[in-house]
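Below, in structure tokens: the form predicted alone, a single chain.
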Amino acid sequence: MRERLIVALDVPNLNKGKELIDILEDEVIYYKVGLELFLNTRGEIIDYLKAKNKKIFLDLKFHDIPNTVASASKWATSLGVDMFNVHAGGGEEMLKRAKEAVQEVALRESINPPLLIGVTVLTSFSEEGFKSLGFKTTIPETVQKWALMCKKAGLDGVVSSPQEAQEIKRLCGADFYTVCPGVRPLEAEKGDQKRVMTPKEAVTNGADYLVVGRPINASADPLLAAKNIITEMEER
């Protein structure tokens, strides 16, 4: 369960996320840098990361023409991360050239491929939310969907709720990576996630990987944090 743990490095700068690192010692194996620190450090923490031998998601949620996603999917292969994702709502076409871009690039420089996940409807959302962009289906139908559609295209699996999870391994088969953020411990606030679960039922729902950011970075106690949270995992 260990390596199902994906900690968000959901800090403001370098000293920060190297402190968190440090403090997690051998408890983690796996951390998600998003937009924030990765623009901060100008990708620094990457090579902090390569550096300590921990497994790396890149969270940048590509979205854009396919040919500016292509050749970001590149560069983002060429850093040696062990996943990234691109949003689903940019469409098949999309998808379909930020693949051809990771197996190029993991051909030509003899690397493994990362694992390509496309981004579904982000956890912050509601139904009245989401249907307040304009969207006429439900967050779940809308899941399912791109999840279909990311399969097609090629990607390995998609962000989604743990809550969408058990259903998107039914249609798309179990060797389809979901990997889930809105995961909280019982006793974690909420924050700006809605649909959430607990570490033992999203598990027990079909999330292969969890995404956890502040009931870890936030906690007075961040290293028994995520021993609770991989004791809960365990649980199921």
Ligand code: C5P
Given for the second form:
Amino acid sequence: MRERLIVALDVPNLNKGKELIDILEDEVIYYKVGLELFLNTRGEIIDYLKAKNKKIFLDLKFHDIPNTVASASKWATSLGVDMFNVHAGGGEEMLKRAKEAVQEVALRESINPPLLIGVTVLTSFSEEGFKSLGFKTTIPETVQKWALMCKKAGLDGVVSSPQEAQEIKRLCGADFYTVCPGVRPLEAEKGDQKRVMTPKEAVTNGADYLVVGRPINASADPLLAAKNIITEMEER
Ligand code: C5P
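To complete the pair, please output the form predicted in complex with the ligand; the form predicted alone was given just before.
Complete assembly follows, chain above in first position.
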């Protein structure tokens, strides 16, 4: 289960990132680097994590015209991360071009291709907030449609709420990865997350990877919080 917990390094600078990684010791193997830390460390956090032999999910959610996303995907692959994501809302052509870019660079540089993951509807959206964007389909319908499109474009999986994981597995197959933020142990604050589940429920509902941020990085005892989450995941 430890391999399936991804801790979101949502911290304001490199020193805070290093501090958290040190506190979490060998308990945490996989880290997610998002916009905040990637930008404020100018990418340096990636080198630090690699030096520490950690696995890296680069969460920059590329969403642009196909050509631009293909170029960005080449650079992400070159960094040697284990997983990165593009936004499913960018459409099938964009997704396909990202996949081709990953394959091209992995072959050229003789490296393992990172998992390419499509972001579906953000877990901070409620049905009401989502409708206000003009979508005519519900969140679950949209997530399913985008997951199928990602599968067709050759992606390895999607980011979704754990609430949607089971249906995605049914539609796209057991080997199509579900990467799920919106995980909250029972006693934790929800913050801005709306479509949440506990670690145990998430694993039971088909989530392959659990992305957890504030319940660990804002905890008074992050190591204990991470241990408790892994224990809960194992209880499924
Ligand atoms: O603090 P919390 O556990 O809510 O952190 C969740 C992390 O997952 C954040 O870094 C957020 O950017 C990310 N994320 C998300 N919803 C998505 C994709 C990524 O919350 N659909």
